[in-house]
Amino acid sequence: MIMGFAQLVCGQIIKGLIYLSIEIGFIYYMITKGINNLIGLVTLGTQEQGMYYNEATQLYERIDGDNSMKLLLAGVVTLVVIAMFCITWYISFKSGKEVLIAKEQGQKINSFKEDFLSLFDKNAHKLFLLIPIGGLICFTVMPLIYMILIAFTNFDVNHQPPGKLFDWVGLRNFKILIASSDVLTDTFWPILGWTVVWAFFATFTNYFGGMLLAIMINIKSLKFKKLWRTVFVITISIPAFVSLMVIRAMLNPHGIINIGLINMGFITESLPFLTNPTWARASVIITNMWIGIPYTMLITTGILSNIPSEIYESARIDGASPVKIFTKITFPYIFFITTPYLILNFVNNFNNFNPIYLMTEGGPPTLDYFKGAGKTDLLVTWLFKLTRDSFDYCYASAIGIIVFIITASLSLMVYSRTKAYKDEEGMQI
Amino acid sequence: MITVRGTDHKYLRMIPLVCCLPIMLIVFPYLIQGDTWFSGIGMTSAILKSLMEQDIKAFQIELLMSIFILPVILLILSFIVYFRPSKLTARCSVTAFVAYTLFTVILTFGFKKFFDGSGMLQESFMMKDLTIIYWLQIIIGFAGMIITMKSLKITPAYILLVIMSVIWLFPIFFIVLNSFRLEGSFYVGYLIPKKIGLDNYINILTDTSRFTYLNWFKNSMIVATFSCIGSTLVVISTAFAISRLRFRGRKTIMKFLMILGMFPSVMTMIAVYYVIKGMGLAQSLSALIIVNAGTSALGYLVAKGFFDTVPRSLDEAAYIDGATKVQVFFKIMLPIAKPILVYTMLTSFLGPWSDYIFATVILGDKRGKYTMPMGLFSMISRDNIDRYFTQFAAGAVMVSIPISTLFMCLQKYYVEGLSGSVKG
């Protein structure tokens, strides 16, 4: 049970001492703070901040209540610490057993220096993965646990620490979002619907547009191939936020496009590019094409050059028309290779924050929706607004979990079907 | 019909027919309408009508007369091509059709401008009588270009490519022009600036009373550079370990990373902010760097895909020679991995550089720490856009130039990495 004991017995003094000190430190932490934190995690605070009558001084005094949010955060940290300790304990237990066996059999026992050096060779994976995994635990896993837990509390605008406490409510938030007469339900489903529509159009317009462009540039008799490609690469090389802001300014009611159309006599009043729901939705999809098509072009160009030219030759000898060559050879080939990319792209578009937020900020807002949500809001931008503007963290977290379920099931479908995953070892040469 | 080498006869035979169409488009409305000259539906009637008007200017008459020139040339060409089909005449008709289409498009879109105040414009004239003829002219122009180009076995893809290039370059053109515009205010009704100068560039760099452009640049540079260094180390070492080393828990780690990557990153941001606050780093650039680098391991897949393709015999040979794994990483893998190294560095530099949302969450309202996207975004908010739009344009151009140059130079690596990720 005592960590490091076996190592100490067998003469691995430094290693044993390190393990021992870890255990002592852990026990000290648990006694002084950890246990309280765990209790806090369960209760999320009992003392509400407020004015209380103090018998001794005969006055109302302000008492700082428990801060549910800090309690929750501390609880999560404690949980992570416990988990890490368990892993360390298991490792020390195992290495202790190994060293005992080695001693019994009279094998050589590694000194601390040798153990340390093995990090560069036998145990190099530990060295290489230490920082990446550590970073992920701090900045992804821990926040993620925290947010997932919040989805099961009532941490909304009416329960803001430090003034108020919040508490566990089980699945209530999901129920309110998905099936209730609340305005949140009336917001959630239309936004989910639009998110799917957006992801679908954003993915396929870019996919086919990019493919068309790549095929055109790849035509054999076409001259200045490099020039054409450069034109479109220029647009990629401009930071996306700049182009989005510029296009946003162009689509303004007084922007160049509206003014231009008025000057040409096509229209007499500005078109509501970003202020009418339907126009705004079309605008963001088209703007996304402007940004995305050159990317797909770059990707497809690489694939096109890999299609064996013999297939084309024989097709041409058989007298196939260019259209037929495209539908029977080029497209199936590209489609076959890029199916995983396509679905992952769909998932990415599902969570595509920038084009929406920088173009419309989710607007135009509507009164039919929950406060602040607009007609072009995706689930993620709505989630962002819920945390930043209205502080309804619990609903935001619940939405995050729902998005995760949707995207994860889509991605799993891809991974289980692609050969690359099934045959991961086989792909390596 | 004589056959001409190097041409497509099917299309060559169609050229005379198509060449006749433009003149028909002018003559037919007149014939159909008969004596009702002034209420005609076509351009002809509009032209004839305007010729009757007294207040029309000389250049407008010239413009109107020039409408006839190209159709007449095309008509003549149609006879020549019919009787003497050759490569030269086909080439001439391509040129004539390109000119005709360009002319029609310019005239269609600029009609109102050219004929402003001539008295021949009715309210929203585009929607009424002239429209059909305009669009018919444009359609015939394009059809003519396609047919004549096909007859010479030139791919008509040029036409679409030119149109797409114009659309794709227009916003760039727009912002560059605006950055040189000296008349302030966003709401001007024209594209070409009336006065040109460098004042916007000078103002945005020197006037720090409201927007501190150079400071944003510095902040972005710090964040992007250090994030880039940190992320590259993390990504490459993760990818190397998972791809080239075999250890227990490898598959578990891969699955773990995959699941983590599926959560929307926006969801954790607010919690990351509290973690950062707990570490006493709230609203600082170092927080951005640490978090960027710390979470970058999730993007290891592309680099792993690259390492997977490196032959295994290479490191095995090294191990036999007594090399340690760390040595193999530094001495063998890193030199080979140059393309993927550049790719990782490029993406992990550009990512933080153009990140808006995460920077806003971490930095909040601390204006002194704003990065470039946050700063520029604040310049085109509703209150500021009118006054600062031209300065914004100058800022956008200046920030794009170094980034674009970097990207264009390293384009090759980017494409390699990108297509690698598709196959993976």
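Everything numeric here is computed off the predicted structure, so don't read it as measured data. Here, rigid core means the biggest group of C-alpha atoms that superpose within 1.5 Å across both forms. Positions refer to the first chain, counted from 1. What changes on going to the form predicted alone:
After superposing the rigid core, the C-alpha of Lys226 moves by less than 2 Å between these two forms.
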Given for the second form:
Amino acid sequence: MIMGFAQLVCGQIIKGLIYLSIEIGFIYYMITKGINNLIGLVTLGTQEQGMYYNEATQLYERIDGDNSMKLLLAGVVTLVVIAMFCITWYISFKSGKEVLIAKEQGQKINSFKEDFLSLFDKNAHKLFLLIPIGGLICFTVMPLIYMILIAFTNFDVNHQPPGKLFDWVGLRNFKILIASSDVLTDTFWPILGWTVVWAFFATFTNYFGGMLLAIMINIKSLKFKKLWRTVFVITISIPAFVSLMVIRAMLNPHGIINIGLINMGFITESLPFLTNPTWARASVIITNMWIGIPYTMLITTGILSNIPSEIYESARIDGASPVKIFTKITFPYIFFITTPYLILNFVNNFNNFNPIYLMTEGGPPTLDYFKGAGKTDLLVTWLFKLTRDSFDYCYASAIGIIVFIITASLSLMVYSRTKAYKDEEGMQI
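Could you drop in the structure for the form predicted alone? We only have the form predicted together with the partner chain so far.
What follows is just the one chain, with no partners and no other molecules.
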């Protein structure tokens, strides 16, 4: 119960005092702030900010109320502090147990100086990981917990602290999004359907397009292989957002593509690349191929170079056709190696914000959708609009959790059934 007591008994005075001071500091923090922060985390505030009329001064005066956002953040910080203290307590307990056993067995007990110097030798990994772990906790774990908890509140446009407090609502937001008669439900399911369609086509068009491009460039009879690779790699060197903005300008009704087709007499009026829902969806998929295919080409090129040429020569001697060679040798080997990349790419496309927002901003808009969401909006772009335009943070947070559940479940389910997971040594060339 007393951190550092075992170390103090065994002569590790400085180490024991450090542990003891941590416990005293934790108790002081909990008494002065921690308990109130936990209470605020439960209540999320009781007094709203407002104005009241002071009879004595004959003036309206402002009442400083609670701020649910600050209370939630303070509560999350306190929970993280408690978790870190529990970990430190366990380390202290384990260290104390080890030093007591060493004393009973008559072994040498390290001094504080020896323990400190070990941080630059055998325990250097602990020293080097200290700052990254601290940064991870402060800038990733705490914000992540904070945003997850918002999904279980009614933090929306009607509950903006400090003027209006928000409160815990449990799973209500998930129910409204998934299974209710609310307009949010009527919006969620169509957008989810298009998100799945987009992720599928954006992933597999780039995957197979890059694979076929790499195979074509890898043909022995093709000349200037390095030149062709360089031409396609140039698209990678240009920032994706620049390419997307340029292509968007080209596809506008008065862009170079429409004007060029009209001048050449192929069409009489501008094609609705970005204004018609079907055209817009096809446009973003095709544009994404321009950006993504070169990446897959580079990965596949490296894999193809590892396949021995003798395998192909033996297959040709046996009378195998090019299609047979591809389906029995090339594709199985590439797929075995790139399965994790393929799953990761699908997850990334599920949350691929840039191609959709920079090309169409989620449009074209339609009255069938809620709060500005358009026909090409993904869940991630709709989430962005809910926070930027509607200030419905609780629904946006709930959507983020749903997206994580869907992508994590699909990734684990698919990968656990692939040969790359079940038989890591199975593919031998």
